[in-house]
Every structure is written in C-alpha cells, then in structure tokens.
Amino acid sequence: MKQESGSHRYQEQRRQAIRSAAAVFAEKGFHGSSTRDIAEHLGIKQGSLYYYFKSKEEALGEVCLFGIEDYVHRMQEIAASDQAFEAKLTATVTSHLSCYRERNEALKVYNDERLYLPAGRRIKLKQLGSQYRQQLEGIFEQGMESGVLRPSVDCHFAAQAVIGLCNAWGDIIVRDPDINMFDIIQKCTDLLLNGFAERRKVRRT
C-alpha cells in the first residue's frame, strides 16, 4: 500500500513536471528554453529535474505525448458512437477545442515544436496523429453514406480542414484565457455544417 502510494505521488509529481515543461516550451519555444527554466517553473533545483526527465529532448517528447494522447482517445469514442454525422462533427469540434483549454500548452507544443524531436521519437506521435485523422475521415465517410454530405466530398481533405480550423482557434484559446470557448465552438460548427452561402428556398413550378 505504501509502495502504491509512493508510485501515485511520483506520477502526480511527474505530471506536474510535464505541465511545467509544456508551459515553458509554449512560451519560449524548444530552442529558447532550458532545463533550468523548467525547474524554476516547477519550483525545484535544476538537478532535481533529472528525476523526471533525462534531457530537454525527453521533456519535449513527454509533453507532446501528454498533449495528444487524451485528444486521440476522445476522438476514438466519438467515432465509435452511434450518433448522427452532425452530432459527431459537433462533438469533434467541442472535444478538439476543449483539449486546448484543458491541456492547452501541451497540445500547442505538440503542434508547434514536435518536429524538433528526432525521427525515432516522432514515430508514436505520428501514429497517434494519423489515428485521429483517420477516425475523422471515417465520420465524413459516414456522412456521405447517410446522404447528409454530397458524394463528391474529399474526406481526407475535409478531415484536414477541420483539424486546421480547430488548431488555429485552439492557438487563440491558449493565448486568450478569457475568450468564450463555447461561442467559438458554436461558430466553427455552424461554419462547417452550413458554410458561408445563404440558403434560399427556390419556388418549384
């Protein structure tokens, strides 16, 4: 019991170290940051940081993994649900943007800094990112099969477009903690579902 308690405490402390690294990388970038900066943000001595990370590169890898894992898990649950296309797309946008508010710096670092990791460390991150996109492509395919979307929709392009839109607004959410996230979610979803053009009823003869 004592050993389990100690392990739980270590995991919680390590999670705090990852969050501190995320905050520093988000503010200064990977190359502009140091392990000293991370330690100072965490409130410990620089030498003690090696209890959690062996290097700044390892810290970046853990931050990126922390930023994307829950994000991908949520998408898996949305895609596996029996909801209609519109509900799944709304849930996707809500989940994507909420991740920025909940795990904001880590997801921002994943988007902005992951390419500074060596290729070997990016393999798992790339796999997770591909899983997310493929699940979203499946949602668009479902929309086509149900007749909600026109059959000419490029599902890969559509998925990338949704991800790009959410990432752009996610970056703003991170920088502006006072922004009304639910208003942004509503506007993004409305744009994706209804587009820009006014829909006018045409009188049939």
Given for the second form:
There are 2 protein chains.
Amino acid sequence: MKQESGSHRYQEQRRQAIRSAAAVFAEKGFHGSSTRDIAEHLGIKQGSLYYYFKSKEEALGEVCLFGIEDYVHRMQEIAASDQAFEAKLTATVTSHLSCYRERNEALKVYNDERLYLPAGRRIKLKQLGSQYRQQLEGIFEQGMESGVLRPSVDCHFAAQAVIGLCNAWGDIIVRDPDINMFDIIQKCTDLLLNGFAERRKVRRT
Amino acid sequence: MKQESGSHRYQEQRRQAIRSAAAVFAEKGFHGSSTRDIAEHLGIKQGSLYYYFKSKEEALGEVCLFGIEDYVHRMQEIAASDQAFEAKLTATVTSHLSCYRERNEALKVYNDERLYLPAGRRIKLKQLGSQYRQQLEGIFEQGMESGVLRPSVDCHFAAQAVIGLCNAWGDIIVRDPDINMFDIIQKCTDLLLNGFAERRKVRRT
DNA sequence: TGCATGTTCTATAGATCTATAGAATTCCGC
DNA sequence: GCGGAATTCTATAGATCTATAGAACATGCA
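Complement to the form predicted on its own: the form predicted together with the DNA:
Full complex below, order starting with the chain above.
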C-alpha cells in the first residue's frame, strides 16, 4: 500500500501535505483541527491523508520539524559567519521576523502546539531549540568579549529575551500584513542594544 | 433548575468552576480539554458542569475575563499613581510577572486561547486588552516628557515590547518554579531602559 | 496493450465529545 | 424534622472524530 523508500513524487506530495497541515494547525490549533480539515485543504478525502501520515500526531511532528528546520539553519549560518556582533544581532532579528513574514505557519505551530506532542517526538525538536538558543548565547558572548556589550550581561537571559521579543512581534506581523517590517527590525535591535532611556544619565535599577 | 439572580453560594461555586476550567484549559488548551476533564478537576460529574456554564465556550469566556481582570486593574492603579516613570515601569514588569508566578493559569488561557472565542464574546476582552496597552503607552509618554526616555522612542512599539517580553518570561516562569523572579524583573527593566550595549559608545543601528 | 505498483476513494468500527432532560440528593429556613 | 429550593447525578441523543480495510482508479514501464 504505502511507499517505503519514498519515491521522488511521494516525497513531493508529502511536503504538500505537511504544508496543508501547517496552515490548518496554525489557524485552528492542533486539537481544533480535524484530519478532514487538513485533507480538504489539500484537496483529497479524509481517509487518504493516512497514506502520508501514520497518525495526526505524526503530522504535527512533521510540521514542527519543518517549521524550525531552516530557521535553525539560518541561525547556524549567522553564528558561523565572521561578522561583527552587531551585524549578527541584526541578522538574527531579521531572520527570525522574516520567517514569520513569509507566512511560515509551521513556525507558529512549532511555537504554540509542540507541547501536545508525546515526549518521544519532542526530543529532536528540543535539540534543535536549544541549539538555536545556545548559538544565540554564543553571539552575545562574542559581543561581550569584543567590548560592545557590558560585562554584566547575562547571555542566557539575553538570548531568551531576543527570542521572546521576536516571537511576540512575529505574531503581530503575521496578523497585520501592513506593518513595516524593517521599522520593527530596526527598533528591536535598537532596544536590545540601547534600551529606551536617554543615554546621558547613568541608571541602575 | 438554575439560579437566576445568583446567590452568594452560587457565585462562590461558580468561581471555583472557573478556576478549574482555567487549570485544565491552561494545561491542555481549549480544544484539547473536555468538559469531563474540567468537571473531574472540580470534583463533580460532567453533566453537572452545565449548571454553571451554558456551554464550553462560555466557560472559556469567563476564564479569559477572570484572567485579565485584575491584571488590568493593577495596571490602572500603577498608571494612576503619582510615581516617577522608572518606578511605574518596574511596577508594571513586577505586576505582569507576578500574575504568572501566582499560578494564574487564567492569564495564560487569555493569551493562548482567546482567539477561539466567537467574535461577540471577544469584544469586552479586546477593550480590556487595548486599555492595558494604552495605559502602558501613557507611562512611556510620561517617561519621554520627563526626559528620562529618548525623544525618539516609539511608545506604541515600546508598550508592545514590554508586553511581549513579559509574556515570554511569564511562560518560562510558569514552567520553571525555581527561577528567581526578582532577578528576571531586574534584568527586564534594565534591558528596557539601557539595553545590553556598553554605554560609553554611541550606537545607531 | 497489459501488468504491477502507486495513489485515492468509500465505508465503517469504535471511541470520543457536547448538551439536555429528568430523577435523586442535599441544603436551609421554619 | 418538614418542605421547597438549590445542587448534583444518571442516562442518553446526536454529532463529531481517528484510524483501518479493501475497492477503485491512475500511472508508467515492458
């Protein structure tokens, strides 16, 4: 019945199925979507979906993986490049927000629905997630070593803050296509580097 | 069958039901939770839940409202107080994160599940949400006028950034009870005011 | 064309889930 | 303790939903 090795055509069709699942999961959430919804989006009947996925959970797993894959890949390229700290930070924010702007519903699904995966299926995702965070931490360490950042910066906190900030704006960007993304990118990096306070005064909180 | 005016006892029991719904929705999501789950958490049988809610959607609506209510209320007090800008900012971050630390599952539900409410039920929530954001914007305007903030700050962006940052850390705090919340509060406000960059250098991105 | 394999369809079992109706029980003022 | 109101229970209708089995159709190679 089902192709084991995976012909070229099969892989191509399966990718489309993953995209459909991503679109539906992003809109209605994992539990709010039915396999019928996904199949309809793809233009086939409900039962036929099981030619591509062993279960609904497998579909979710594939969507999450698809969503985070090239996102992590881009970060790897940025971290490995020989740019200065500030360029890397800007590139990170740009990459992160671009993923949302490109209607990457899969990334939204990764963020919002991955917790519904059984523990076994989450291992790979956790790996990729912490790889991303660690590389971002590495960028901040580079920034401290080069003297651009204050020595007191907590790199773990900083990395989480960047991710949180970008995810928050990513959500807003997805819902409002009229937003000027470059404006947001510029303001985010400016916030991360300089904060909102007037620079003349020295402040300690 | 059902109490119309709402005796004291009824209102009290209903609050408990809302709390149970909040706990279950927060863990499994709206569509992932069944009315049986909620009833079990509350210690009654599935059908009995409809003594307190006309539908599952009504329960979600009440949870969301409950989650955002005192959160907005606290912001109102902060905004109306006569503190200086920096104190208000710290108070805002503290209030926001405290809501999460107090296991306010309802706030998480408001953030993650409110989109599944029908449009009619969302009106009040939207009002409260934008009230919160506007008051936060007002605080930033105060900070600009008093000269603490740079004149170039975009108050709308700033307010969204604070909310996004606090939500991101709120999520982390909820999952990891060992985190030192005061450390996070201090680092968040420091980031918002000063950024991560060494202050001696003047940076423009 | 004919055969084998790949892809989709129909139909359905079996397990949910929401919401309702009415019976049973508990609570509380008298 | 009695009687009415408040609260909870049981049972179920009716509408999902996931996953499977096997038939039907399509495709491509000999």
